[in-house]
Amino acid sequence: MAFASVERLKTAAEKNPLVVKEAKEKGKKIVGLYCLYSPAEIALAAGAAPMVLCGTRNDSIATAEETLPRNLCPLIKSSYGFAVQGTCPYFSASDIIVADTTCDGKKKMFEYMSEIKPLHLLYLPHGPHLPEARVFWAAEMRRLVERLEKEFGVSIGEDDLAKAIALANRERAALKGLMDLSRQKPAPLSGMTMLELLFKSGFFADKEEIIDMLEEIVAEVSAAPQNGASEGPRVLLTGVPVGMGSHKVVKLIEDAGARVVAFENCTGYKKTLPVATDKPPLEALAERYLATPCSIMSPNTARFDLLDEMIRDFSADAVVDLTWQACHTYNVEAGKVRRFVQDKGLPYLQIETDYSEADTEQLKVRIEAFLEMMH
């Protein structure tokens, strides 16, 4: 079924370079983004856009490749090509890009990123459990505050930085919304639909804009007369982030006939754990980002509870596990994932990959058969 409003976005996605171009040409200031471990709320409080930049495509790999190892995740490649080649129009209109220390390719490719754009390094801590943990995350909080006060000329308050997290959790209630609906049976939009609909929101420099049209989307699609039709087996797609250009296990898995009814990553739903606003803001928000269960965390017994609830919540039939080759991390923990979700009595498929299209037809026939062996 055909619906408007998803339509809508889609139509307006594609007007954010220009929209982006405008705005920093009448003075607004823009921060780049690579991860969830980046806090948007303290881009927003210093009175600037916070846009994600691009890195799920393959067509600029080959560029980064002439400065990084070959064997190096896909993500890291791509994000770091399109920053050389000049292709990613937020990064270009960027005034100052957050990254992070998720991992060691990552941390150490933004050395390289630094020298092409003004770049601030957070230092995340892989211990989430410790309290010195939060303790030393809310001073990276405040230092990027900081940061962010000298090279824009503001100050940065309480108050802004309040204002700031509650806008940002209409946003992550919104996006919530908008993948809760996959929780009907049948779900109502195919997982590439969705997907598309995650990785084109985070492309908007006015938080406002998109929030208003994820709200139009979950109240169309709910309101829709539910069709009866078969959906094929519900798969709940757990591992690394994905996006446009990355999406090709997700077609593989749909056009063999199983629908996609829950993203447990990046691009999904660890996008919207709140946070607290009955807290100083930023202990709130150094609580909330270190609690984002990515595998680079140890132990990260908060991705199993995730899991556990999305499993049950989206009444998944099967888990595929997805990492990019050479993302030591997720692919380290997927023993860990195959054993809980088959000690759950579903079904589990790990695939690793990269952007390319190279395996294709063995990663067809490989999901084929998966999900053959469920009927």
Given for the second form:
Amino acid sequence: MAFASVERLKTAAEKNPLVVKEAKEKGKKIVGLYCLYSPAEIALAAGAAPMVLCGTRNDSIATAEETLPRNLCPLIKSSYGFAVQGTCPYFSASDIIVADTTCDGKKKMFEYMSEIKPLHLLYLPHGPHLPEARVFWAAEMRRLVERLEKEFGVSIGEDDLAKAIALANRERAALKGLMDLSRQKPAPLSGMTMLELLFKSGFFADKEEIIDMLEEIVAEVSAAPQNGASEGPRVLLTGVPVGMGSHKVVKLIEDAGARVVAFENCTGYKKTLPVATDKPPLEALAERYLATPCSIMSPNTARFDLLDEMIRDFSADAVVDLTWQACHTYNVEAGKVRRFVQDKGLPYLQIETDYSEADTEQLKVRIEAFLEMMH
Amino acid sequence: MIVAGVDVGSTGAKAVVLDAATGGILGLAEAPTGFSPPKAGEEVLEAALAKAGFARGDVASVVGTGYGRVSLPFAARRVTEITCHARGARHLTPEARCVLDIGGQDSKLIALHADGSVKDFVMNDKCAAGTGRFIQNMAAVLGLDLDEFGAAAARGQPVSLSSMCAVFAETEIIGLTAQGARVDDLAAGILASVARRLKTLTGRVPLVPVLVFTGGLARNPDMTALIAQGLGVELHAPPEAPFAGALGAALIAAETAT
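Next up, can you give the form predicted together with the partner chain of this protein, since the form predicted on its own came first?
Below: every chain and molecule of the assembly, starting with the one above.
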């Protein structure tokens, strides 16, 4: 079923590179972000536009491999390739890149990237349960505030941060509203449509604009009559971030007759955790961002809580765990996810792949056999 | 009523014609897949029908499987080789709880529920090590066909090989040959290394008796014995085991046709 509001977001997204360019010409500062650990609120509080940067396409990888090892995760290679080639309009428009020490591959790649653009590296602690980690991460938030104040010649007050948090929380609520549409049975939007919307929503310079569009989609789709069509097994996708260009597994799952109803990854539901508004802003930001249940954390118990909740809320019939090649933390953690999911009595499939089409035929066999297993 | 299953794999095409009512095998045929999967599928189906003494018009339903399954115009349904091998192996050995299939492109280990349905499975990743193609290539490096290779391996004392990559393994074998290693010992070493590689799959899908060995290599008793020895398990390889995929497809065809 086609929805006018869905088409509107897709069309608006096509104009984003131009909108960003125009905003920049009018003096708007752009802050480029790669990871969910980088706080967009601080960029907003500095009066800048936080932009998600490109890193989900295969065609920039060959260039990256001139510098980076071939046996490195495709997300890191793609991101760096886009930066070197100058083919990501949001990277080109960025005045500064905010990066973080999530995994070793990214951390070391950012050293090369800092030769191309001003880059601020946040030192992310990996023990989310330690009180010292929260204190340190809050200090890192402070260091980012000071860096942006200096770069952009602005002063960032507590009230600026509070306003930015409120705005970002509204965006999160809108994204959550969009994803929660798939709690319906059957899910009104395909997983591919959901993925495209989630992906494209990251490239809007104006938060109010994207919030409006997301809310409009939720309103229109919720009001539409249920089509009652059979949707096949409901799959929850967990693991690494996914976007357009790195969507092959989502497409293969849906081509094989299932539906991806939930994205438990940092391009999906992990985004929606709100920031507390009853605490000093930097403390609240530190707490919330440190709580992101990424596999680089040890132990990463929060991921299992989130999986548990989402399997229930989205009535998942099966879990597919996607890991990019050479993404050690997600690959190693997959063993625990397998145990967790199978103990709950759900079928589990781990797929380790990259952005290329090289293994499509084998993946088809694995995914189709996985779905046949459920009959 | 008769039904058929056609398994067009990366290396070989196989067909099984079945009496839908009794599950009895009426005809078997196989041929190399070659460059045209649909043509190979067509040929083996015709050949299996000829052996069974039936014509195309007599077939109530055909199910296709294997990498070439998408290109079979006569198939009413397409089912993956995972499901089909499980189904075929179980039919051949009713106590089967686990299936090891060494295919041309990939090896699979399939765990079965007590009722015979697929419980879990694991496939090797992109690398050729542990596949039928790897063994075929290594046999060619030694100048042997598959039967000669199996016989040589059975006579030899396994040489320790460290390389799993098809290209590096070839280099290693050439190096060892230059140092005077015996062909028999190299063949035994290659099969031992394949078994070691397969063993890594067993972390996720444990080897549970009764374990049925399917795929083309299962017809070679020497190779079956050596792989079983390497894995430290008993492997059941019934005579029709190489046809397990096509047989499973035919059994599914029988279900859907009735």
